[in-house]
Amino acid sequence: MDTNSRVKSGLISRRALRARFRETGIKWRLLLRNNLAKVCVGFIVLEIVVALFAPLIAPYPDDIGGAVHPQDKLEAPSWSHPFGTDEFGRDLFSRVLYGTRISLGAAAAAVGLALLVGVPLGALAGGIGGVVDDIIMRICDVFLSFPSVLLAIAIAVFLGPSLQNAILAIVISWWPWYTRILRSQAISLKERQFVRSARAIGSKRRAIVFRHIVPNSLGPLIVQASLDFGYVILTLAALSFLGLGAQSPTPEWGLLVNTSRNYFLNAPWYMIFPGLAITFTVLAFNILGDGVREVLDPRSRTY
């Protein structure tokens, strides 16, 4: 490639990058035009900040672990303990705050790993086709023949109760959804003009798949991942509630709700505050996912 070609290629790359940034800015502004989505974005950003700085924000950092204060057990909400205390006298506000880090971190790991498995397989299935497509799709059919939550429970039972195993169980039961989404996008994009042009100039099949097809298939994946984030948090809480996820004294929201069952009549706040944390977080991610879908699909836009 001569100097002029290199300069021209660099200019095209820079222009494409600037165009991509402008497009992202436009989509972000469209998303924030939805007032409900704006509130959810603010709530999620606040939760991320809390997750990052939970040990510093928590008023009683020692209560995050296995500290015991028998004299303070099951105290009602007060100025010193806004969410009350648990059966060991630990501050529930501190534990729910730290549970934000655990739930968001575990959900991010589960969704990220599911994408890491599902996206390449979907790209290969849709981009290459033939026998590769048949094999990958039949494997997906096996996993999708079971309800994802029941499959995650069965895998967690087999692996043993722990937060890491619960994350792995969700990854194993979730990746086929991303594979199918990307495969359908790849099949649709294969016949587009830009893919045919890349094929005509001699681009290798792998380059076409991962340089042209995958980047242009990110929209549906982003929508699905944003919606799945809330579902994964709910599934992790369910697994911990059943004793298959995080184990005591880890202050995971589902585990807190499970433990609070024994004290619900005398200390209802013990169950209410972790339950509200799960509810509002899942609701925020679901509304955000709907907002992202409307931004990326103009046909469904209502604002």
The other form holds:
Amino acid sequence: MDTNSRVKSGLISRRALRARFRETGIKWRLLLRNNLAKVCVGFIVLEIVVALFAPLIAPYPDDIGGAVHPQDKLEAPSWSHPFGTDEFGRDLFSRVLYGTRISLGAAAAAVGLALLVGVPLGALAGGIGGVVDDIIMRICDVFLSFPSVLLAIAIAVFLGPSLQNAILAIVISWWPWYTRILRSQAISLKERQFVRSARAIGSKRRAIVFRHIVPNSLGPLIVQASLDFGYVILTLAALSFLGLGAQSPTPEWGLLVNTSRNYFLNAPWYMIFPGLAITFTVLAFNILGDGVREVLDPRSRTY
Amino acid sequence: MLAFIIRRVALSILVVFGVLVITFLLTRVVPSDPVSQYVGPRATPEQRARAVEELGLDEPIYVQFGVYLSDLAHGDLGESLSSHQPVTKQMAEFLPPTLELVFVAIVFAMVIGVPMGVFSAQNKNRWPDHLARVISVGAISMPTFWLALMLQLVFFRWLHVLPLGGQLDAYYTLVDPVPRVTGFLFIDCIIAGNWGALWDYCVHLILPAISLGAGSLALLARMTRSSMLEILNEDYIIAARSYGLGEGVVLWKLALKNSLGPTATVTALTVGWLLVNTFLVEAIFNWPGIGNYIATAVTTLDYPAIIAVTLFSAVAYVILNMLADIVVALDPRVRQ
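Switch from the form predicted alone to the form predicted together with its partner chain and print that structure.
Expanding to the full complex; the earlier chain stays at the top.
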């Protein structure tokens, strides 16, 4: 490839990139025309801010850890404790706020790692094809034939209960989804004009896969991954609820609901607020997901 | 058609084999020290040496896998570490209550979910539709365990109308017990002719079945709504309407029947999902089933029990999926 054509290809890719940004911008604006989706975006942004600054926002930062105030135990919600207090007198509002950081952070880690495993394997399967494709996809089939929560539970048990291991368990049960998406993208991209041209000018297969196929598949993949957030948060909460995730005194939402089981009949706030936090977060991701799907695939909009 | 079924069954066998490999790897490779897991951390060196031999850990890994497979073929899944009973025997004991609960939850989800979807499609973009969609997206987003606790709070603590948990009232367990014949309490009550117990059992089923079935209900409602909307635009529906057939006949007889294909698939998928969710629900309602069994096994790290339940649920899930695929493929429109 001479210098001239390299500049040209650079130019072309920059122009292509700009077009793609413009397209993303249009879709984003379409999405925000949906009021419900707008509310969800706002809520998620708010949660991210809360997650980043939780220790600064929390009215009782000490209560995030293992502080004990026996004189305040199981107090009903009031101005000084908007969500009430738990069995050690800790402020539940502070703990639920901090839980945002744990849930969003852990979900981001799980989805990110699953992408990191799933994408290269999908690229291999779709890009190379043949026996490699068969082997990788059959392994995916096996993993996808488990209900993912079941596999995550089994793995978490054997790894030992901790938040890191819960994340790892979700990654192990989750990566095949991304492998599958990337593979199907790769297979359809392989026949597109620009990939054929790259092949025609003699690019190496690895270069084609990583320079053309992977970057062009990332769009749908990232959308899918962000939509999976809600489900991953639910799975993490379920693992913690079973005692396989975060351990006390970490204020993880699922764990908070689990510990509340001994007290909730007389101290319902202890159970209600962490559960509402999970529900609203997952709800926001799910509604946003529906909105995104409608924008990306207008046929799914059945009205 | 036959070729498709053979291919589908072969794939399922392959997948089940993969499931066996994964569970084997979980027990032998993931734990850094399977021996201490077996004998406990304070065992003497002699005990450890004996455990290595008993577990066959001195054999090469493929021999271990062979032994694992042959044990499985003989229905030997090992002994529970906490109760020292064969795991298969315990599974047989705990399975009937779970199957009953899952069955009732599925029926609940279908009886409410499918009409909700039809109703939603009928009133597209009017308030009943919006309400149904809010309910279904809410039910999907709610953690199952939290819904269960909320139902207990409302119906037991606040309204005093439903029991907190268990299968029967103390009166029927202590004073007028139902003899265990099949393990399915529903059937046992009928065999014993104990109608009071049967009624009591139904009352105890309500909350667990709702918490378990809510997610499936939402999925079914969504699925039915979207396939109904698609079908309501078909020519034969327009023809039926122009013949002057009543809207009830058009919706419930013509359209619904043809929209049930995808619904069947979702139902099969949802059974696997329900089996897993019993892990969360049964412990809360003190329901003596598989889910409660595994929830306890998880806290006591009873590995053989966990493996047995994992294997069982995964295999059930694979088989149900296979059946759903085959049933759907029987539809001549899909076959082409």
